[in-house]
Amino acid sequence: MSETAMGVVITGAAGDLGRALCASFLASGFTVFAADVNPSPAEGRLVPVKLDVTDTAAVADLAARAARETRLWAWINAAGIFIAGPVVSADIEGWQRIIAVNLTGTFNGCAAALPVLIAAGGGRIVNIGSISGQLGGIGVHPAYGASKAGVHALTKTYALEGGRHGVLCNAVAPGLLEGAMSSGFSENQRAKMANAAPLRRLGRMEEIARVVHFLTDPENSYMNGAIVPVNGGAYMPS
């Protein structure tokens, strides 16, 4: 592998969302570092990393080995879990595991990342958060919510600290996409999401695929610390 690749950290990568964002930095020429608990097959710069996005020394190896082997250039971390469930039977047990991996485990990734893209020059980390992290959520684990807020927060932590740094952090605020995480409602649920929004219809991965390439590309060198809407109109914060 060239040292002068460009490379680029993925979690969460064989999920619906990570999949898609696969796609797009290999299509771009980038070494894609897909870290999964499950991790897909290695084919040709896909790198496949199998992680627990809550083993803090396996993100902090995974980083080293990544500015080793790349000119890391990009941290995105996309791995979360989502229950959906009746918001009054949410259980401790769910709380504990949603936080541990979409808290906690993009926690991990900020840490890791951003002191391997300080060494490098400059880089850039983006966070996946979620529109019930800006307006809570019906049918769903109250952790779910709770936990993107967390990574909203925490998003504006890292821009503030990384931005002197020339490392930008930015995050997206997904509305209900298709896909794994939508089919745990029903079809009535996900047609009156779907209708909440003005274009009718649920977002897809590649939509926000688009967006946070965008946010990792070098000519966006001013947009630090948003946390970006991809929903619809679903909602629109001002």
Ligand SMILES: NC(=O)c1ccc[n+]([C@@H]2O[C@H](COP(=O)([O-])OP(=O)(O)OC[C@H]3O[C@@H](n4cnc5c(N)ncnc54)[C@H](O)[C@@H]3O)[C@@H](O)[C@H]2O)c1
Contents of the next structure:
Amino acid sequence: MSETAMGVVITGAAGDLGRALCASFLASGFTVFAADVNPSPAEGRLVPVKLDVTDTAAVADLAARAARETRLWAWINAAGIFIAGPVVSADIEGWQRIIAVNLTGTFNGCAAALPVLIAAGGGRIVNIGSISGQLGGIGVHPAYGASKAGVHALTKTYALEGGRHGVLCNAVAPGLLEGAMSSGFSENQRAKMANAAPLRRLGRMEEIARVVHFLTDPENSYMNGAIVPVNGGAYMPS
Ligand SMILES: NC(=O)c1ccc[n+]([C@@H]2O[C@H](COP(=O)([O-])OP(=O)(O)OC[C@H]3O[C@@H](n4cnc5c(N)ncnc54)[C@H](O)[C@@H]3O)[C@@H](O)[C@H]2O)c1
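Form predicted together with this ligand, following the form predicted on its own:
In what comes next, the whole complex appears, and the chain from above leads the way.
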């Protein structure tokens, strides 16, 4: 009998961080359900899934499918949107869109993942938060930081409930990273943010993916409900 492959669902899988995450889980032999509104093409054990994370029923369907086709072990909520611009002109449409994708989308993922991971005998959920959820941010729609603070709180609730069932839930809170999302800022703003970190540079996607990978590892058997800052030392909560 062939052994059941280990499975991971990654939302926002076609984005900069999502691609780094897919590469890292493919390299570890996982079947990767790579979910995105604009999915990447199939490749090896990468299964592209066209998914809008705001569609609650579709997210639940994906969880059921992933649990049917693999030993679903981990679920990573990385889909997110960001709107750069002056806070004084932030509008309600931006607020609603950001909250829907970043916060409700992450809730949809956690809510779909928890019961199937419990039924499978345990697993890991990792949410992608942000330093903006800890500090707020200038030059970014206020919904962004609010949505990520919500993601951090959601993470703790799912850690409290999931931990009792062997499902550990953590978040990473990256600082500003190289890639498409940060290109919404001017060169000058990016340089200022890079200099705010003792490491004097933006983060790289692989540096976040490595921490996420550790959080999903069975070797991580006791970190639960943590909001792990991966920001080059720009903010060091105690
Ligand atoms: N890039 C940064 O500087 C940075 C910093 C902190 C946190 N983050 C967070 O990291 C995560 C990944 O960001 P990234 O830098 O890879 O951005 P990205 O824009 O490169 O990727 C985001 C991906 O999410 C997908 N997406 C958007 N709306 C979706 C929806 N409704 N349903 C499904 N997929 C959807 C997009 O198609 C895209 O592929 C996000 O949650 C982001 O908020 C990024």
